[in-house]
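Just the one chain here, laid out as structure tokens, in the form predicted on its own.
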Amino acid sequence: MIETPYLLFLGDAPDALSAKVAQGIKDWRPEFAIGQYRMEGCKADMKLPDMTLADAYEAGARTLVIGVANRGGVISERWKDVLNRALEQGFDIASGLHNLLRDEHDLAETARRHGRKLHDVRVPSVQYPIASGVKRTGKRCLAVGTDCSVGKMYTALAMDKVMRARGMKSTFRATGQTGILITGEGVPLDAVIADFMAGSIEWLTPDNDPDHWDLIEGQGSLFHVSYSGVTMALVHGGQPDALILCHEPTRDHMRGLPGYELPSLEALRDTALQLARVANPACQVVGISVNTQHMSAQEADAYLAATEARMGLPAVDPFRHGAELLVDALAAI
């Protein structure tokens, strides 16, 4: 068990986006986030304390959760002198990137010296099987993107949230760094060996009551050419029932490559739903998620109203609005 409350590391992030994971615990787990750590340069800020190592762990805070989550994955070797001392100074480490904790021969030192713990959690602790495509009991429903990072995870635990509170059976199935962090279970799918990626949504989210809604993690998006197989397994071995489409309007470019442009909600639409339906031909398109955080209140209740009249769905910022609305439709199927 990784020990709370946590010690949100932000390193150099060079934007806010870059620091996803810092975010999501904050904004989802705000009883684990006591303060942040923040180098030199760093453009990121959780409206947290800024907190030196000995002031947190003074504090309580007893692990530092790397908040980063940069191209690639990988721990930088600006950071070991802040994460050798955090050992030192009695932290435990816990870390999402694919460049494992473990395998840095000084961190691994330094925790083995000290007694401290290292928490590489994008390693997968299950054998994973071949995806079958046999339909199984229960409910499921994926949020799919029009690009990376546009608040598919945001969606499911908004969801989930409100289901909940109403009284329905449903649970929030992590699929990525931060939803594992968060919840403390789940499958770090792109750390899965390509063959086992749909298998391990199909064992993620098993028979289940024919009232039960499994609530996805989306991760990647189908449009975007670095990430787009593991949405794909999501899309076959989820074998959703409902598919809520996600997306940021402000952006030019998908993340992280220039020469992209992203796609139209109604693409996305079509094109989910086509692939979706091999593996479910039940599955609809039921609502859509909008994220405004970089839209003024009057810009946001434009847009949302403009894309609800265009595409006939309920469209909603369920973080900043709620998400009544795409629970409501899902309860409509």
Contents of the next structure:
Number of protein chains: 2
Amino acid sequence: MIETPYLLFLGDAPDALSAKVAQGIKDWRPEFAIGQYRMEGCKADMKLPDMTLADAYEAGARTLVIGVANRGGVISERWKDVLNRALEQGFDIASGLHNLLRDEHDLAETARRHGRKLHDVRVPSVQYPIASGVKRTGKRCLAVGTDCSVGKMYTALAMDKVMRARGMKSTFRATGQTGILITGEGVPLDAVIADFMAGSIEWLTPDNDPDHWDLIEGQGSLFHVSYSGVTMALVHGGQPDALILCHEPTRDHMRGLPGYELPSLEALRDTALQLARVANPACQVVGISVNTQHMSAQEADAYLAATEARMGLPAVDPFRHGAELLVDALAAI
Amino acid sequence: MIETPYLLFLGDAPDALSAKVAQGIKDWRPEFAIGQYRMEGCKADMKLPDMTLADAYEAGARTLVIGVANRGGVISERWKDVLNRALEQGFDIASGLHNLLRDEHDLAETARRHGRKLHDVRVPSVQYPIASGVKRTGKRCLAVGTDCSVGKMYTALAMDKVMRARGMKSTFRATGQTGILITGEGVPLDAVIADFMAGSIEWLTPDNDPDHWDLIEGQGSLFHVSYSGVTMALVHGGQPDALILCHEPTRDHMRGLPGYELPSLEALRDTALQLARVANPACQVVGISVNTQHMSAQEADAYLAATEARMGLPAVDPFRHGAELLVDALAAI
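The form predicted on its own done, now the form predicted together with a further copy of the same chain:
To see the whole picture, the full complex is given below, headed by that same chain.
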């Protein structure tokens, strides 16, 4: 278990999106996020108090969570001074990056010397099976996106919150480091060996009560050439009964892929549904989740209304307006 | 480098398909395959001389290649006695299984004591990049299947053979253990970490001469729920200019997935092409490769003629009739 509360390390984040991990913790477990630590040039801001290590420790923080991701997920040499000092001053460190804290000899040595823990939440701790494709009891909902980082995790967490408030049976199923840091369990899917990806999702969403919903955190996009294989494993391993389409309308190209246009919501709907029905012929697209953070309230309302009319599906921004309408749609199937 | 020639270990193979590795070596590097070793209950047969370890060593074999795959790729305890004796009698062992020879303490100890090598060709030896999606020079052809184990590797190897004979520039690009055992290099794709799958295929098929073809070995199937994510990474990482559809017409369900029907060739064509065009809008489906091993010559001819007429594409069984027509189709684009 990771000791709370956290000091969120934002490092030298090149943009706000790269601090997705910190943002997720702040939004869904605000009681864990008592401050942020930013280095020179940091372009992300959680609107939390900027704290020194000493201040944060004094305020009760016991774990420094690396809340920023480089492309490729490496531990930057520029961060090392802060990380080593954090260990010396009594913090554990938790990270979801590809490169492991435990493999950095200086950090491992400092942690050992001071009796601190290095939590690499990305490392799979389970030997997952090969997917069997056998139909499971209970229901599953998967968020699929036109692109990476369009709000799939937020959508699932927001729906889970509404469903619990309504007394419905639901479980948020984390498939990425942020989700795992938030909930304390899950499958670090992008670190799973290729052959076991779909099996890991079957393992994560086992047989359940007929009226129980797993809300599976999506990853990547079927249209993102770097990560589409990961998404495909979710679509087939998750056997979703329901899909939520996720979109960010202001993006002019796929994240990290200049020259690649985002697909339309229609293309996502048709492609995802066709593929999902291989594993679950009853799968339906039930709603659309739009990330309107870069739009005014008026623009967002207009976009959502137009999308709803065009697609014939409820379209909401769960972060802005809550996920009530998406849960209504889920409850209706 | 793996020392040749080989004794092919078939163990207690439950069926012929599970000995795909041995069959591939025998078909494409017959000069390496001087004999087979079968245990009681073995259901596979390479039509090679059955040899004892002593006979095979006497005949020149220096490596015992594990030519059989269990579901999940584990090293069976039932094989251990033979494997240990092989090491004692002077053989190296080569394996493409998920579970590694080097992790079996008894084998590692026996190998150490006798100065023999354990080759785990499945283990990635490269830290692959995240896929960039950047367009590469040269041309690429990918074999995609309606199911697993329908002849995708055979198709690519057969085309490569024809192209070399014609003086065309081509390279077979191995993505699985058999291909790697045959060619001595490649990417063990199903053992690659999820996030790096597409990047490993970009790495495997780099910039090349404008008239050079990479013939990329396919894996899994977009319609096989256990492995579809791996296939997706090939479709997007490979940026294929040309797709060959591969099919085995006599199978009544997807391999290992009772209750899952095979898709039609039309469904495979449409789905694969639509997904491939995300990475390469110029991609075309150029031909169909049919594995007719379970059909009579007459049945095969009738099936191929009907398929060719229905799909408007050349349809051949490259193992039975050679890959000339598929190469003609490739040369025409």
